[in-house]
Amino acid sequence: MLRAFVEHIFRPVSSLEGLWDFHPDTGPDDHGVPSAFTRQIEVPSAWETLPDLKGFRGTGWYRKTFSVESKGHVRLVFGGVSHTATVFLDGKQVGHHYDAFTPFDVILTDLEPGPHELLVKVDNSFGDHSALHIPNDYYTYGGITRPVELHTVGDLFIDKLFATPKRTDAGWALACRVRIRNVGHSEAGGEVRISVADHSACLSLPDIAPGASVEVDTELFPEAVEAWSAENPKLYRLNARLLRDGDVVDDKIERIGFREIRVEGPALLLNGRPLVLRGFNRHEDHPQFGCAIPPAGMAADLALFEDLHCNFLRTSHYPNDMRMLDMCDERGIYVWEESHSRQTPFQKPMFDAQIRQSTIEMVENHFNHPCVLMWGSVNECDTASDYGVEVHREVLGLLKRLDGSRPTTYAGHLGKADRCHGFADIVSWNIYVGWYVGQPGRTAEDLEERLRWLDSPASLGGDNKPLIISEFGAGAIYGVRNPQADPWSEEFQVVVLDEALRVYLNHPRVTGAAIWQFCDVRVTREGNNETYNSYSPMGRPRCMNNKGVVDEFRRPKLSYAAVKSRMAAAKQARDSLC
């Protein structure tokens, strides 16, 4: 399943998870569609989980046969393919998609009854064709890494359902927008019925031309609904049903929470109350599963979050699996989600098109998650040059145009050289005092110096905005311990994190703090050997980013207890004010 709940009751949906035929292009004669498939692979998974493909970068071919009982239309929905997918049906190309971290669909019209062969060519290579997936401080895995579903649809079907809660003096309103697609051969219309809690509405559709889509909208005013928050993560089912001639022909179910997030001066307000965010950055990475972490693994990670008294997750540096966000909805974990980009060269040939696509697909697919409090993008990118300023203006402006109900941000690392704070609603800084910058013991002084600049005209619009310390931390290799707390020891990480949390969680100007990072993760080796495979303090021993509070197997380091204590104290202080 793509989600942690059932999305359709009337629409027939079947899973394509399980064993697929598989062939990696590893030999000199591997060109084009393989003549034979000699092995199988589980979907979803990363192909690096196979013993002989631990470091394979290139092209892999997937094959699956499915059958349809009667002539009609099929919608194939891919949760994620890393990083480029080309889809073929019965030998004909029918779809193409770039970016591992956003879902996409392929519409197959007028399929004849009987079996059909589905081929997916998957490419995780680097080059000019890929602006966002580059050699980086995290690993670009290969494969069909998230679930795949087969939907049977009619000529008209519900494509997307968007819901925006609004807090009013009289209670809650819900602005609803429904997108309907026509994949048939003639104009068609009907009506849509939308309901949530105790309220419903019926919307008439105009005639929709073949190959086109329309959006209709309305407002619902449910009574006696409870507000969603970390303390009370109450969820409601929003139902949309498509009717033609009085009969239900399609449906879509979303889970929503009634909550309002807004910025008021330097405060971030949830349902009118100031928030203090405390938590982690987290990569989708595991030594057994790569980026294709199963739901039980996601739940185990969130259990550690809760044990650490955290309420905040930043999805560094890409959109997360929708099931992970569903779990955050259920548990009341606040999320900063960002479209895929980290230290990306803006001059890459495909950058503009690919960052735009990633941003649109992130917002459209994750719009209804109450846990997502803010949208971000372009982590640690160029914020100093004229071109960098224009890119940030465009990407952050796009986020705002796609969803005006949430604040926007980006994680900057250039300090006083940053010229882009005016484009974001929230200022976010990546600061590594005691690791990349200065020595432990100067976190408070460093912050005060930065704040004097931020609240001056020199920051170009950063003053009087909420501030999140979006990254801070230090590397520690699990099991490396010494009493003098040398760099890379677990003791050294305790010193850095304990001081940082003491300062950041107790400063009235700081709205949130996210440790870098939750768990140790694999980094790219090829193309970056000198940086990521060196043993200098700036390097990456083990070809891992070792700044996790737990290691890659989720074994707690010494810092776990220190972090838990600081987070618990901050939570207690916050609760005492409520």
Contents of the next structure:
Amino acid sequence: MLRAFVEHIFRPVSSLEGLWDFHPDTGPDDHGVPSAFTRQIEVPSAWETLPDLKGFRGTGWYRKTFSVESKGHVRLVFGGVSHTATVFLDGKQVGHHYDAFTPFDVILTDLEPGPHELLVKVDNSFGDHSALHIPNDYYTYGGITRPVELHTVGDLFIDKLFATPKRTDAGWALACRVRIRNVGHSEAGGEVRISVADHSACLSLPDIAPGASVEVDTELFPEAVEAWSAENPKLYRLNARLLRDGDVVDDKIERIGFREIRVEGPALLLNGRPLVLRGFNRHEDHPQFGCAIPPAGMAADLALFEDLHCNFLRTSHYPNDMRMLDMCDERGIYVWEESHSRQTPFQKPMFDAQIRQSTIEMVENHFNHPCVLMWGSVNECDTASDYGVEVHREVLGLLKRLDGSRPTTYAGHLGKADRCHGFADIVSWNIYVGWYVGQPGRTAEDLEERLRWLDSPASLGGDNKPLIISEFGAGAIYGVRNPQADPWSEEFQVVVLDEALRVYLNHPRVTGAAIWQFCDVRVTREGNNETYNSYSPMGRPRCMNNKGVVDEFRRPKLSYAAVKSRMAAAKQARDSLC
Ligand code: ADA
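Please give the corresponding structure for the form predicted in complex with alpha-D-galactopyranuronic acid (ADA), as opposed to the form predicted alone shown earlier.
Below: every chain and molecule of the assembly, starting with the one above.
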């Protein structure tokens, strides 16, 4: 299922996970709908899990037949298709979606009872049609890589349920917004009953025109609820039921946490207490599963985060699987989630539309996760040119319009040339002292020089804001050991990470530090050929990004122990303040 908890009790929901018919367009005559489906594939999964498709980039066709008992409407919900899906029902196109990392739905109205054929054409190719999935320092897999569900809905159904917790003098309030959609043929109304803990409210709906949606707001004031935090990740079910003529016709359950995240000068406050974030950047990547890591794999990664005394995950560089965020909610791991972008050229034809859609879908689908403390926009993009400044202003402004309750940030790498700090609530830097810049030993000096600039007018609004060191690290190939700690050895990575953590985790101006990166990941071979075999710092030996503290199989490198020690000391220092 799409989530780690049951989202509907009244609404009939079935999973479409399992074996689907499959046809990869690998042959010279493969054009259009396949005449035959000669094989099958697991959904969800990446097609690179199939031995003959390890490097396949192109299009593949998926087929599934499902039946409906009686005439009505069906809502198909896709957790993620990498990277473009074109959806057909009974031979007619009914949906299209770009970007692997955000959910989407397809509404099928007035389906006749009986069997129906669902076809999904999946495309993971590069080109002008794709501005976010490009040859990059991670791999774009192919397939229906997250779960698919079949929902049975009436004319009116609950499309979205947004909840924003607010601290009050008496405790907590919960601002709720419910979006109701009418997929019927006539105007319809009703009422919504919404409840959390011991408090409920009833909202009457205006009549909704066919094909339209409306949003209704209310506030709940539950008593005696516990605040959510890493130390006490207390979750509550928010229950919404839609009634027409007094009968329940739909429902939706969300899981929320009562927590408030706020910026106050250079401090990041959770429920009024200053936070220190310590953790990793993590790609959704695994040699066996590609980006379609199963829940047990996600949980195993988080167990390593906890073993390393980390409390912070940056979803580099795209929205994550909702089940991963559910697990962070349950475990109390703080999350920076960001739009899908890494060193993305803004001039690509589809960029504006695709970054806007990806950003809206990220916020609307991940809005209620208490673990998401901040929204990141684009990563290591153009923050220096007039055009780049405009794009940052727009994407950061969009994030703020979509959700005024969370601070915004972006990971910048252009140092004093960066002109965008004024648009974000939190300043974040990717700094690679000892790997891309200079030798190990200069981290403290480098940081002080940067801070002098940041806290001056020259930073154009970066002063007096929280600061996160959003990336730092060094490459180490698992098993490469040498006592002189040459680059690419595990010993060298210890030198760089131990120094960086000593400086960043103990500096009063640093609110957070995220190592680049958690595990080694596969990178795209196209576009990296010039560095593909290089052992320069820009190189990607093994066609992997080798900066993980564990390798791709999660085998710990020498730096694991050094990181664990530094994180433990930082946690202890933090706990001693409580
Ligand atoms: C950048 C980028 C990361 C990764 C890193 C590296 O900071 O944001 O995605 O590519 O560099 O390994 O060089």
